[in-house]
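Just the one chain here, the form predicted alone, laid out as structure tokens.
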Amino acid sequence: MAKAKKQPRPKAITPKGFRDYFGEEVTQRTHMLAAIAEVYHHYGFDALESSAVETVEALGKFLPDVDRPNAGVFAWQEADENDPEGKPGDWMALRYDLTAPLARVYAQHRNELPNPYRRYAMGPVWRNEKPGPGRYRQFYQCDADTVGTASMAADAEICMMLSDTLERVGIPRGDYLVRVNNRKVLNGVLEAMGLAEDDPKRDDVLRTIDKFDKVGETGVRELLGKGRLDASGAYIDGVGLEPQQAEPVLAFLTSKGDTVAETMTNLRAAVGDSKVGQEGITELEQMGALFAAAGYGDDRILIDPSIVRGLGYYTGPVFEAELTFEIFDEKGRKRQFGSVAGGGRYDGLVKRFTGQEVPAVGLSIGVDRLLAALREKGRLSATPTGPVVVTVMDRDRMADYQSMVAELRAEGIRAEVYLGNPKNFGNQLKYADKRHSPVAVIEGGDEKERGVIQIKDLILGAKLAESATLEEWKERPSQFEVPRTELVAKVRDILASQAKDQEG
């Protein structure tokens, strides 16, 4: 008889795309959107769960490539249950993002909300999407949607929230800029280019403008025009147009003034006489009079024709919030930490579901950018504070420890028992160093016959044993002897010294 083939272990391998999360990021990710939902939950905005998992038909235009469903998201197709004949059913996929969701879900209890709806969602998407250095296939998204009304005044407080949470964060004013300016003006610019809405050299101007930060007014100048040389050597075909034809472009590009008041002017001479080019300056004059008298000058929010974000998806006002401070790159040169937050008026969205047009504006808050963001500007702890640790001198007593477990988490402490094997007290105390421990609780058998227990602190033992010198720290005691009564007042002593010593 054939011996029955071994079958392989798997692989302990995190699959290609995804990684893993442990205790401190999960614990600082969670505190800044427990923050973010605060300002959000401030403003008016009430949270919203939807499932993770909706219809290839309701994500729709938002697959890269929608003649092949299964690109782009991570999808399946069902098998009717209906059909005797088991035939394939609907394709289903893992959200793409939290806008489409928000449009099923307006479109489908729209009768039940109130109208205008305000809410916002916070979780993770997943994109099948070519993995790539902090480019991940599951990663987090934090946003507020308005849904229901084209008031300028509920793009302007998006706008102004944004300022808001950055700053509840920990990004002070003056390390980030939220940048605004509308996808109507540049409608207007096109038309004034001549271009019609099916002209196929739209997209082609569209991502022309997307590279000015890059390679500024000559370069878009050049592109536009016959073609330039780009850093390599290499050429690149220009869009083909006459110069006179690229004017409006160049000037709607370099139309920021020293003044709300004269950026308009100039924006007004880029569009000429397009109505929806007018239409749009009008909106952003309106958005900025609403800044204006809530307080939010130029060095939080600014109106900037050179924010050409999703301008084929948005409908109206586009936003972008950049963070201004610099950081190291990973060849050591300086540069901007960049974008973390953006958003705009998409007035098209739910109406795939109900055939009229349901006009919304929104915010998306990138959440490991925000947090890498936060990490840079020494917001969040390096380390992170583990639990007290209860250790095991007598596993018969271990109802005695329990008991002063009980009595720290009663008193709102953290803490926990040693559960390894206590033979090794060194391993324990190891545990605790790698639990990151402020406290370690000690008491044996002489410590229970005499009614005391050991409490050493953990912090400041890490310390005297990095360096001798630290005359400082030697004056203080690493260590104490406290009555078995003490046990919470004492622990409470010692993490409040930690406390104050990580604040000086």
Given for the second form:
Protein chains: 2
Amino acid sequence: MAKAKKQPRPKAITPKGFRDYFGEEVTQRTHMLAAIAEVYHHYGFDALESSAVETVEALGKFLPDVDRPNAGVFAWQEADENDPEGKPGDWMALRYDLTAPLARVYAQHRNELPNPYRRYAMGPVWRNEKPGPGRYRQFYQCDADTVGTASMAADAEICMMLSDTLERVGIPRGDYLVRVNNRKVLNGVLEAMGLAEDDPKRDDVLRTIDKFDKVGETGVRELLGKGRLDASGAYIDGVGLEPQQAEPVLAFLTSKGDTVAETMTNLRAAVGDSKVGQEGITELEQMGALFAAAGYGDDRILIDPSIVRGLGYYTGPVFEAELTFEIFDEKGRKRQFGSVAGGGRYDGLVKRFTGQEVPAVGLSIGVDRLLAALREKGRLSATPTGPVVVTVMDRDRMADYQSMVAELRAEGIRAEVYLGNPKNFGNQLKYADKRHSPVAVIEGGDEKERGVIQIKDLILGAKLAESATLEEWKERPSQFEVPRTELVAKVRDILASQAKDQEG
Amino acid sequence: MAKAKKQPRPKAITPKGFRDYFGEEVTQRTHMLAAIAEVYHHYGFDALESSAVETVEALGKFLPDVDRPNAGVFAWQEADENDPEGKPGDWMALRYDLTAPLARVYAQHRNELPNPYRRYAMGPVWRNEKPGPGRYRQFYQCDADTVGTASMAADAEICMMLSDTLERVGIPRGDYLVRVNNRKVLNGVLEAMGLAEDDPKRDDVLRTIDKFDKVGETGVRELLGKGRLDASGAYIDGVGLEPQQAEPVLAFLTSKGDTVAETMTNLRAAVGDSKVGQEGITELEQMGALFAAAGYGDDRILIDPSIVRGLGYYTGPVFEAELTFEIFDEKGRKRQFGSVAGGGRYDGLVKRFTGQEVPAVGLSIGVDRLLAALREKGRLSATPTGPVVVTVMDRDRMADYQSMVAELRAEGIRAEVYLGNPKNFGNQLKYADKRHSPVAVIEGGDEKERGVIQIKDLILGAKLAESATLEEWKERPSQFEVPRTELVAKVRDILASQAKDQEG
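The form predicted in complex with a further copy of the same chain is what I want next, because the block you gave corresponds to the form predicted alone; please supply it.
Full complex below, order starting with the chain above.
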């Protein structure tokens, strides 16, 4: 430590774009991850925890999120131990998602792993990109993937599992919707437009489709054609298609009918005789049949050709879970909570390593967004549950106080003894307050002699202090003298009555 | 994906020194962490999850493990966004433990945090060092620390919590021992020897004390004096102390008496009139009194001046939990399992940031070693519990098979439908085998018509195949035909009977 004194003091700051999580933030996430893991495990998925570090070579450059194409990784060059001059060795990096490591693990262990391989993984991933409000450079992902099967039953299973998972963590039916689309249908639309696979206009069309939500049917028609005058007055150049060539896109975007069957008919018309397009529609129909047979109605899972997010990354079915209830944003405006999970079928990730095409389908849940949603809906307690604090009136009788907390803990009650300087009793109560303690226990020399203790209901005490007009509270005392032997019973009583007050 | 084809294929390998964890390895660790967190939380500790990344400046160079003084960190230099030429910015690194980040967090948030601050943290840490057998560059730590109090009640509490935790995760009383020592006592010994704080001989003496286990009293006496002829025939130079000057070390090393009181008397003699030494002994006595009052006898927590590990890092009490049962090492030799947790009181970590001395005491549990110990003792299942596999006899009736797994899951039974190519039924059973499935369910067209299903007990089936002589097994059929409506009941029966067989 001597050295540190001579150096300037380091700054105590969280690195830019990172954050620390305290108390309930951590435990609520832990409990949510445990609940999700339970559902995944029940569905036959096995846990996999790969290392946070991969070679840059193995990771590749396949960031799944098309919104952030320039997202980078945190990387460094290893020292080569075998080189006496310490020349740098391989480049290593922190994983940016859980899918790239899965592809590496699957390629590496494919002969030992069951095939198909259902696996789930949860943990932090890192993105070396400019942080923004609510966007961090380390965040949790929570994935389930089935590798090695092209069966639509795998895709359907994952959608149903997503629905079950959302309900399991506390999003009731009706407050979410899993929307399903298929990339092949879109490819069919592009084919029906006569755009070849390498036609650069394909990207322009995809970008335009992405704007459908904002600019509507007319807007898309203009953007695919000559262009469009923006609301801001700016003129946006169009893709330059003839009106007729743009027709399949419009037919696709407006294909949603009153029934799944009607939607499918509209889609079949939109893709014309494109083989891949018809295949995509057949896949959607297969999934739809499995959902229907398993009783997952369109209040839970909906075939919806309008979802386009992720279509650039996935190669077959694509799905997204949206929370459909409204919240107020920071400016007080109502808006839908939006997406909390997504996934789809992807190819080529394993092929990168082995040369063999391995079909796979996966799901990723945004745990932090899901937690935010539950907090928003008041389904997670905002107030931490602090421990019962046993205060210290007599420094020499620490053993007495410690046996009190031991008794409480033995009965399943979170409890601690005050460990700061006990001189100022007010500080002890301030500490209990900061800890969000429900109850404080006091035993001074006088109480000790009389074989009693004082028990303070701190929640009720705070309420009484807040309001002098609440007659119903006033009749209830917030401090009780009970025999020492009744410590556990009385604390339990108070906790129960607090829980009842909170419910009421 | 087009680009990848042109490049050479990346190698699918775990980076050197890292490893992947599969299935039960992950879930068993998750369950252990949850159990530990529960004990910590009950003791009033709050969760903290800091980011995996810290500035190199904030981390400092305070690796706690004196065995590995040259252990490094994984570090990289940030790009400075404000610099148009992209000049490098701050150095960042992966945390090497959970204590350095705690010091940073405490310094940063000390005005908002309760004081004292009890926190726990669990998660991976990274060490950039040469990997060896069983030594990885990423591993889990599981810490609890109390920051902001010098009270020995904090140290005693953490030792008792360690004892409770070990029992909670499945190490029975008698199979572990928490040994407690105090760095100040050793400082007192050095003072009694007349060695000043900056005397280079202090390090030599510490190194010699570390060899007490190997060379015994005579060996230490020689090594502190002129030197010693090694078992290998090599001559080891001594520290060069006069016999009389070495006396306090010997008195210290042989201070353990039959009772704590006797040990304390011996220690008081060893440190003579060294103030810091007497203080250390008083601290040990205070802790001993708290252990005794709380009923933690020396079958659980033992004051033991012979433990010296970590004494270089800690500044007051030091403790270590050892598993006392014997195991066989890879060469078939009996040995004690050894240390699974340790901790102690440390100063200066927060002071680095704030200039103010903040007393703190902490505990770190080696979760992976603890898991290894439980496996060693047969207290964790070595065989994974696979899902019930519903096989696919008729590809077009996937919905039927899916409703079977849905029924099983709804009753809390882990189940999945086979998603590979169903053509070859043998492959489906091989798959079930690889999945360690307890039960396979079969419904062909014939069964469907008759309203029945076939249920195979795969565990019993394997036993029958293994041995034709086990008459008691032979009387039990391993395949059953039951009405479709009895799917759940029959599977439940088989699982129950398998569980019974395993117990018996």
